[in-house]
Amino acid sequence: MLEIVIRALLLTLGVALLAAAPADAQRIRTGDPVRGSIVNGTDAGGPIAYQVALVEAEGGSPKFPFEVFCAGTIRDPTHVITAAHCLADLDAPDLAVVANLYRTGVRTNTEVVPVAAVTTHPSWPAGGNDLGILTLAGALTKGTAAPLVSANETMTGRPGLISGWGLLSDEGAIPDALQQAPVSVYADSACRRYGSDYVAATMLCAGGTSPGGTVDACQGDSGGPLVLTDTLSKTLAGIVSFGVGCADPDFPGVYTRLANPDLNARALAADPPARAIPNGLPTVTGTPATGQTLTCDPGTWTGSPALSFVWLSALINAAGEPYDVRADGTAQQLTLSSAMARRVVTCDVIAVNAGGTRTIQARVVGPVATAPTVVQGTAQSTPAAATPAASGGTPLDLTAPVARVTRRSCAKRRCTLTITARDSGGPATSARAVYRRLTGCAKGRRGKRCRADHTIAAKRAGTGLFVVRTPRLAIARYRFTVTAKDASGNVSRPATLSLSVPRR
């Protein structure tokens, strides 16, 4: 249980769970929902029988045109295999699958089925294990299942096919039509640049080339299939999981290895256990004043999970936005010290059962008052009991989004960055990049203006997806610092990278 608490705490604070990748790489953590469509692929020409799209839905009814955020593979008429990271903050009532889909703006001949239960690997994200299973509320009548590889089956060197909807280029275009591309399963050594981020036992390394360049999955294709094409029936060997950027030849795509015996057995389980679902938000009870004790009431849950807790607090600025967010404890109760004065407080509840881990945050309470003064044994004033902190009508959360630059390029003296940003509370609402010239400026005061910071607001390209395009730049090397902000005003930790503007 302690391991789960610590893991959840690190995720909440946006700290990398895995060892750092090479310094010149923008690393994408296992579990980040950032992979999506196919780079340098081709139009699939129609639906792919075993592929489904994942869409968010209210009461099982998704928006149309379909807003595909992840993909999946039909295991049988009532089960879909996908990535655990696609399901991190979503419960069954929030989800539906769309089968027999080709164009996201055409619903003819498609089939929408709500989700009845979500299952994720109970150890995810530790050690990879990026496996999710959706149990459907009804049986699919369209599409066909893809058989799974056998446990311990050898795959290195075998041809495969990846497919999905999503970004096609550095300009951020999202295709209406399903894309596909051939790949090969590489030896694990091809992913050595990922360092300890790549776990060979639970991950596959795959990629390829086409006339257009390096083939890879990208934003939006998470959870989609890597099938082997050297068998009569295309065999599901991997699940789109993570990578560094998109179509970077030094960083091939990483996929969940379904030949791993544990993952294989879980993917084939006849009746996958359902992950716990909260019946409403947890609450913080008690008096928010120094010396007092607050209690995190987890509320009720389906699925009989084991529960653990993480307390978070922050200061609030004049705009009502939190800053200086920190963790303050992992017990169900928290005694407020004098250092908690003027801070708002909330708790995360982490629920774990055989169906996976689900984290949800209570509404913020406070600010914490100082202890009441006492005159002749009588308190001069009594602080009020805990009530939700005001936040302009928007539920306030203390979890900062994680901003990642997932694609970047510089051509014709302009640079383009694609940014993804999301946290357990949902997608970010805005993002920006600050860039500074690093080379070619004069020294001292004369070069001060040349080295000045320039800020560009990112344009929203999708849910939690943003694109930054610079004006025409001098031929030089530049440092970019990217941040994102959510609806409560939480700002992500900066993501920094350097890019060179070429002559062409």
The other form holds:
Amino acid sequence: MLEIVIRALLLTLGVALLAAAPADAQRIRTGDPVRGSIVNGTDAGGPIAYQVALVEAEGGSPKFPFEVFCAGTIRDPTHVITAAHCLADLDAPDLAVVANLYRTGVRTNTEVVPVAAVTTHPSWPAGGNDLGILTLAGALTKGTAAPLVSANETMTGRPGLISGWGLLSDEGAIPDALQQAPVSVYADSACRRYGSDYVAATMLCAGGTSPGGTVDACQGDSGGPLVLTDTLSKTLAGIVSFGVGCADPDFPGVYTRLANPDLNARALAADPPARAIPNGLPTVTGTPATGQTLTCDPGTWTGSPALSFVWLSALINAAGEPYDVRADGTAQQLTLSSAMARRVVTCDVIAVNAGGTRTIQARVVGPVATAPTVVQGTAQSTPAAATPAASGGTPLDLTAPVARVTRRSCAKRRCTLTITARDSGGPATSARAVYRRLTGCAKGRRGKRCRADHTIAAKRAGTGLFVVRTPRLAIARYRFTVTAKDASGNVSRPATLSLSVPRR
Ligand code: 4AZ
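Mind giving me the form predicted together with 4-(aminomethyl)benzoic acid (4AZ), seeing as the form predicted on its own was just shown?
What follows is the whole complex; the chain from before opens it.
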């Protein structure tokens, strides 16, 4: 049941499948001349006219050197096309675009324009649809728009160009100069390893090879352009969306398919509807004690959204980390049963209007005190747990990731598992697999070592994506138990699978 609730939640919350959290991007600056790209591209040599950088702008002005967390493409002087997942936790007042940018440490000749409104596809992240539109607060005078691909155009086999300020290799360095690389649009079958995470109608698969190796977009390139180069002027056909790692030939980059008629029409909308904006953090009101009723106060919003609520609670360990995270209902109020004792509580407010879905979490309250119980005329109270350092302050991420094994393969007796971890709170930051041999071990004590658990830490392969590679295994059947964890220590429920290691 809980799982159903959480799954429903994850869907309705508009959880970014493989969403890149801007804060998640490591900022390593390299002064080296870069051979790499994107991955295996080249230094663009100057700004790319249609490409802008997305930067956070507290109080209207971005930090300098620019910290580019995503990119976008100029549609017209007041609109930029980007990825919805770049905009999951950011509202217009938090954002600016930088046009005519080449080096992130050089602002000469650049143009910074604040954002007036954010629009994300109303279905995103369901079915892909990783499309976001920024309406700018002023008109760009630098840069030029890229025309949009036409609806229903055939894409497979066509040459394109990708570009961005993203990582030079998987978990690698961040360039300071804009990188670019030629790619081809692949047949959908090239992305079959993504399984159901690849939705051919709304996504396209692209990549390439260069003398340096496989060409790909990487973390930080998100939202940026894939333009076609077989057209008179370069036309925007894809938006950098996601991938498993970077430059893995088995997992080409995935882009938003702008030739999809619905995406095409939305990308061209004359006046994109503004997504709702919270005027502050929501709050949980009421006394956090058993028997009391708490209310999720959404605060005020601009954009007249329809609001819904999800209660979340957790226990806090000695280190102040939440565990045993639970969803506790979707009403605006929550009456605290005795089962809620000592748990910290928060609520997510989900605001939906024509401009997309904005989800934001309230400050955490609690731990929930135990109400005095009357025993033979005397009031006895159970002391509440000590207030954890984590409560009462900043919002806590109480949402555990949901881990799934999305791919498995074995070759030469070594197996590779791909783990996808969705998380509507902070993204999963680590994952591991514990495996145990199920067949061919001696019975009794003698076989004990053979049946022992082995733990392997997964290698991070992108936001919410992890890869585990085993050592050489015996030809036998194994059970794997996989878990993912986020930065707040929330651990997913284990996902298990059994796997027979084949002879070859
Ligand atoms: C990301 O995390 C990301 N290899 C973008 C593109 C790719 C992988 C990750 C494609 O923003």
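Just so we're on the same page, rigid core means the largest C-alpha set that superposes within 1.5 Å between forms. Note that the structure is predicted; figures quoted are calculated from it, not measured. Positions refer to the first chain, counted from 1.
K.L.:
Would you say whether residue 108 is displaced between the two forms, judging by a C-alpha shift of 2 Å or more on the superposed rigid core?
P.N.:
No, its C-alpha moves less than 2 Å.
K.L.:
After a rigid core superposition, would you say the CA of residue 207 moves by 2 angstroms or more between the two forms, or not?
P.N.:
After core superposition, the C-alpha of residue 207 moves less than 2 Å between the two forms.
K.L.:
Taking the rigid core as the frame, does residue 193 move its C-alpha by 2 Å or more between the two forms?
P.N.:
Shift at residue 193: below 2 Å after core fit.
K.L.:
Core superposed, what is the CA shift for residue 452 between the two forms, in angstrom?
P.N.:
It moves 13.0 Å at the C-alpha.
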